[in-house]
Each structure stands twice: as C-alpha cells, then as structure tokens.
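Take a look at this single chain, the form predicted alone, given in structure tokens.
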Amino acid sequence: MTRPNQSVQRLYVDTPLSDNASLSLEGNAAHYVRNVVRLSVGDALLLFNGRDGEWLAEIDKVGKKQIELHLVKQTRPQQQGGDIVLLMAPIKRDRLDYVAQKATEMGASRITPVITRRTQNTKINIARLSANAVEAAEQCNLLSLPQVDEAQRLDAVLAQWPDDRVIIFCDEHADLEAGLAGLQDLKGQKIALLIGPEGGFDASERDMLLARADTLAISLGPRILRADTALVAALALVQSQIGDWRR
C-alpha cells in the first residue's frame, strides 16, 4: 500500500507510462531517489515524461544501482503545452541555465540557440540546457517540456523558416505602441520569439529581419535589459497579450 507523503517528489522519466506498468530507475535518477530524497520501499513518486501525463508510482525495491517501481494510477492526463518557439542568442553558461529554466516555466515549446554576429558564447551544452528544462518542469508541476535544438546560425534558421510561423523580433529601436498593436493581430497564429545577444543585433541582421514579411518588431520598453531579463519580459508580454495567460 502506498504510504501517504506530505510532499510527493516529482521526477521526469524518458520511458512510456501506462496502467500497471513497471519500470526501473538507473543512473542519476536512481541516485537522486536513493541518496538525495532518501525514499524507500513503499514510498510514492510522481512520474511524467512529457507525453503520457502524470502518474503515481510506488517503489518496490531499492538496489545499489537501480530502483524498481510500479505505476499505481494516472493523476493527471497529458495537457497540450504552449506553442512558442524561442530563438535565443546564447549567453554565459550560468545565465543560459536560467534562460532554459524560465523559458520552460513560461511556456516555451522549443528552444533553439541561434548564433548571431555578436554572439560571444558559441559552445552550447545542449544536454545541460535540457537538464535545466527538466528541473524546471519537475519543480513547477509542469507536464510538458520544450524541445532543445542544437545551436544554428541565425541566417541558416531564417533560410529554412516555415511559412506558417511569425517571428516576434525584440528590437530596442521598435515603436512600443506599434509593436503592441501588431501583437494583437497575431492572436491564434503560430509564433516564435527572437532574443538577441548582449550587444544587440548587428545592423545587417536587423535590416534582414525588418525586411521580412513574417517578422514583427516589438519594443520591451525604455530600459536596456540584459538578455536573460529580456527573455522573461518578452515571454510575459507575449503570454499576457496573445498567449495562454488570456484563456
């Protein structure tokens, strides 16, 4: 019988979840359960994989290298997540961790690091970005995870951009009121949010973006923002105006 727990730990697993299924945790997941939160036989966990909803599981065996569990019941069905693609010029490692966490919390469905002319950090640890996204989803009771892509050059991303998704380009030179009005016209459309590097976009990149019919330039106000702050401000603006905050 599953023992009640004041605060049941949530854990992401990359395995199918279904009625009466059994599974094993190994590696870092087993270490976390055994040595960090110190759960034992009969204790409960909440598991999710980003596809099959959330499930209550009970621990059957705690071994030195793996934890064996069985699923008791589904606690929440899978919900459709947001549909905001984040195009983000990489920044310093610790702040990039923050970006992955906040983008996940605020509803990004995909994170694509883009290399611009002024990007200083071009060595991106995609596994680390994904791990930060998982941690944010575990802690914030989320069921969906963003897809994390390998870094690509901005011009290469734009060259193969799909016709059905509008790019919202955060431009410090944009008119605030015009940008807000333009956002309202995007309700119900697929969108992407483009955040530039610390030094801003190169003039040629800005001209290229402004020349595109599928791109809307918006302002984030009169203050100069760090790239990670701009990310949070932009996602908050988009979600409040045309995103799932208005449902």
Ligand code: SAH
Contents of the next structure:
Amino acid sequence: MTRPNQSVQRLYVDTPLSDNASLSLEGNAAHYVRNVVRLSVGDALLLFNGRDGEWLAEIDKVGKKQIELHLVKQTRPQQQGGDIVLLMAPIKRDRLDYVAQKATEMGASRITPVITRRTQNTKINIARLSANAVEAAEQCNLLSLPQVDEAQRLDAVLAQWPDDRVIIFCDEHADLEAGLAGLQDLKGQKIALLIGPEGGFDASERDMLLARADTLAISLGPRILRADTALVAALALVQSQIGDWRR
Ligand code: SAH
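Next up, can you give the form predicted together with S-adenosyl-L-homocysteine of this protein, since the form predicted alone came first?
Okay, now the whole complex, with that chain kicking things off.
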C-alpha cells in the first residue's frame, strides 16, 4: 500500500468531492488552514468526506472568512470501512477524547455512549467526541469516520437492538478460553463491542447481559483494565481474530 504523501495536510470536509469541483472552507476549517497550518494560494491539501475517497485540492484564494479551493485529482478511492459498533459507557471527560480517537483509529464504525447504572459521567459532549474522531481520521490517513450517537441508556439501546448483530460483552469475569472460542464463531457476523464504566457493570446488568442469546462475554486477560485500555485491547483482539486485520 503506497503511503500517501505525509507532508500534505489532510482535512475532513462534509461536502461532495468530485472531478473539477470547487469548494470553499469557512469557520473552523478556514481558520485552521489560514492561521494554524498557515497555507496560502497555490498550496495543496488532501480532502476526504467519508464517502468520495481522498482528493488533492489546491488553494485558489485565502479570504477573511472563506478559503476557496479546486480539486485537482482523486488520490485514493473510497474504501468500504469496517462494521463494528462500539457501545461504550462514558468515562471522565479527558479520557473520552482518547476513547473517540482510539475507537476511530482501531476501526469502530459507530460510537454509541451507553449510560449504565454505575456511569458517573452522563453529560457527554457529542460534538467534542465527533471532533476527536475527525482529528484521528485526519492524522491517521483514514478515509471514513465513525458515526457518533447521542448518549442513551443501555437498557433502551438493548430494547431496540437489531436481531442481526451480536454484542461482544467485555466482562472481566468471563472465561478466557470460552470467550476466544466464541469469538471465532462470530466470523462474518455483524458485531458490537460493549465496555463498562470505571466502576464496571453491576450484578443485575451483568446477569441481564449474560442471559441474552445475542451476547457473547469475552475476557480481555487476567488483569482488570481501565475502560479506555479495555477499548483498545478489545478492538485489537476482535480486529485480529475476526476483523479487518485479516484480508
Ligand atoms: N469492575 C472493575 C472495573 C471495570 S473496568 C473493577 O473490578 O474495578 C471497566 C470496563 O472495562 C469493564 O466494565 C469491562 O467492560 C472492561 N474490562 C476491564 N478489564 C477487563 C478484562 N480483563 N476482561 C474483559 N473486560 C474488561
């Protein structure tokens, strides 16, 4: 895989990208290009929107409010992203930025903050989560972004859970071998990962989850991990065993 030219700044835009299109950046994007990376007329950018691949763009005009560009060529076609839903009990705010970035880098396609009985942080700034996901995608040469949902109660999410998606419940009490064996059986199936808050799941939540036919409890090893560590460990395990690390 040829690595795209790292020196050219990558920017996520939420506008269609096609041959010979022109577009203008406003607001934060314009400020970032003009005042942070200090680009000027004739400079190049790599733009992506999660749908049309990645495009080389050239700056035509740097105005007070807007930056005008035209697309030169498509540098990478859009690739089908993975399909892993992350059900994550929100943890304290400074770690949530990390969660959004690592979930994006590790290939989560959707991030749904779920409020559980022991969740302390119920005020989740979704715009901040999304901004961290965008930043991770821009910096890690990704072409797509996870969808970030508003926070919902876990039982409400489960009450309307689709019947074609298995929930992989990260449970520090689960049997390691059973979890790994069960994971192999999920090859090719739609999956979600569920990770609890700093205080974990309470007994009734755990019983409810273990009773579900669509849920597999997996252990992430003999040590109790912080929720944000568990996130990366779980995504690495799932991606390596049944995910997109294997072509
Ligand atoms: N209940 C734990 C703390 C929870 S850690 C305690 O005894 O203090 C936060 C979340 O990370 C858990 O709810 C679980 O989803 C996940 N997690 C942490 N360590 C894990 C492990 N070894 N195996 C599986 N999941 C783990």
